[in-house]
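Next up is one chain by itself, shown in structure tokens, the form predicted on its own.
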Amino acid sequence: MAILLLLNQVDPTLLEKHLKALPDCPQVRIWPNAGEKNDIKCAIVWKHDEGVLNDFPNLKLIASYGAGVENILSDPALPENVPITRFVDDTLSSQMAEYVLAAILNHRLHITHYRELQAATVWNSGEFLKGKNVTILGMGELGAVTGKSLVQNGYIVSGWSRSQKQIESIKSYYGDDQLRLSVSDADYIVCLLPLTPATTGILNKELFSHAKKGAHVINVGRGDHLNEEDLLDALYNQQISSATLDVYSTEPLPSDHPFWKHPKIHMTPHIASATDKEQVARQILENYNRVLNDMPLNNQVDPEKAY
């Protein structure tokens, strides 16, 4: 028996690590060394090629290296009837509402704008943005965790999601006909949705229509959730102050992309919330024991959902 590691645009070899270190681990090998395909009862995957998967016959569990589950039901050529999981931790949570957090203070204090003005040695003052509403779209794990900081630093906090939600000093939108006025008031719309076929693109030019003239816009969902030529377009009429973007449709974001040189887009390459390897490598094994002996799964995915 053997758990493969088959992750894209990601080191296996500190995941190995950590695996190995792990009392009745078993063999570890990493794609495309596969070694015998038959022994592979596990994949741990990360931005899979299409099909790859349908190699192993005797594969029980396919577990993302991240929260994020896209890339694998994506994949036309999944196995059927092999159940996914996904990582869920609380470090990533309390690193994505660091970052938000760091976000909005970086924009509301002009802290990038300082920094310019120290390279050209320019000594000049200006105020703070005052506006402290903020939504958040998404109130998982994540968005929950990160609209609770907000409102321990003083921020007035509201979240959309599919369904009601009850987090205490969160006002809760839900269902498609609340999503427009759920941003109507925010001076910052921060995504931490899931990406599925619904929420492909929902920061678009509707959404950007319908939100507080001059908003922040803060993406570090999925880059997929974004449409790009919209953003762009409520940049230039705006509609839309600026943007802070961790996550995007190609990744490594091309050379040429007009992000790069674009005066209010703040830009960081896809570092909201580092997966922990010590964390993933435990929750994976607990896993792969537990479908061995037909137990329950830990954060097992729902592919109807998406997450």
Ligand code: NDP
The other form holds:
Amino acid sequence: MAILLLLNQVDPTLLEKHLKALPDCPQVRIWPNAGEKNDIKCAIVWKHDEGVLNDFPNLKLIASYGAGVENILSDPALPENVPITRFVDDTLSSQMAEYVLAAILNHRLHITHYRELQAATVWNSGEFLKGKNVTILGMGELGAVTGKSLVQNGYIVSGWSRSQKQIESIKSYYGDDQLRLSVSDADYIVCLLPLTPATTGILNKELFSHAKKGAHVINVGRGDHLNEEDLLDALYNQQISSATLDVYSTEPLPSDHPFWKHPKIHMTPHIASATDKEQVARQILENYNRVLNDMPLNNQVDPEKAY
Ligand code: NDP
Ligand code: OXD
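Got the form predicted on its own; any chance of the form predicted together with this ligand too?
The next block holds the full complex; its first chain is the one shown before.
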């Protein structure tokens, strides 16, 4: 029996080390050195090559290395009836909450602007921006923790999700009908949705037209949530004042992409919240043992909902 690591854009060696340090860990193999295919019971995947998961006839578990699973579910040759799990972790959630708070503070307090003034030896003080209304699209594991942290920091927070939420001090909007309303009063629109057919391109011209003029957009979900042309237009006509982007349709972002040099876009390279390799190793080994013993899995993905 063996676990196979199929990780693109992630160095598999540290995860291998953490897995092997755990008691009762089976053999760990690293793609493309899968060895005897019949041995593979569990595949840990991140941006795997399409079709490859079909090569393992005894596969019992597909475990996502990260929280998002769109790359797994979009594989047209995904083996049927193999459960999929994803990474859910307190540290992942609290890092995301910190990132979003930092993005808002950077904007409200003009931190980047003062750095530029410093570089130009210019003393020119201004006031903090006043707006403190934040709407979070996606109130799941990351959105809920981010929202609570913003409330603790004095922000007026609302969230939008599929189902209604009861979270203290956070107004809940839900369902397609309430999407426009959810952004209408927001100074900050934060996208923390999973990428699914229903949420692809959700940050678009139509939504921006219902936002408060001058709102700041923070996209930490996936690049394909954002219609890039619509953002550039909305920045140009000042419907959206500025944006903080951590995720992009193409990663790494091509060097000639207009976002790089845009004065109203603050970019980070998909670092808002990173998987802790020790934790993910523990969680996956736990689920591996559960699947072999016909026990319910932790953090299982619902393929119907696509997240
Ligand atoms: P969850 O699955 O826990 O939460 C998803 C939320 O989105 C839920 O509240 C869900 O509603 C809501 N939702 C999904 N589809 C719709 C829809 N059609 N309409 C309205 N609401 C919808 O996900 P996580 O919080 O764990 O992660 C969210 C995403 O964050 C990941 O999928 C990933 O893409 C991204 N991410 C980015 C990272 C980064 O570094 N930039 C790091 C980690 C994750 P309901 O609760 O009603 O089901
Ligand atoms: C994730 C990510 O989905 O890092 O975990 O983007």
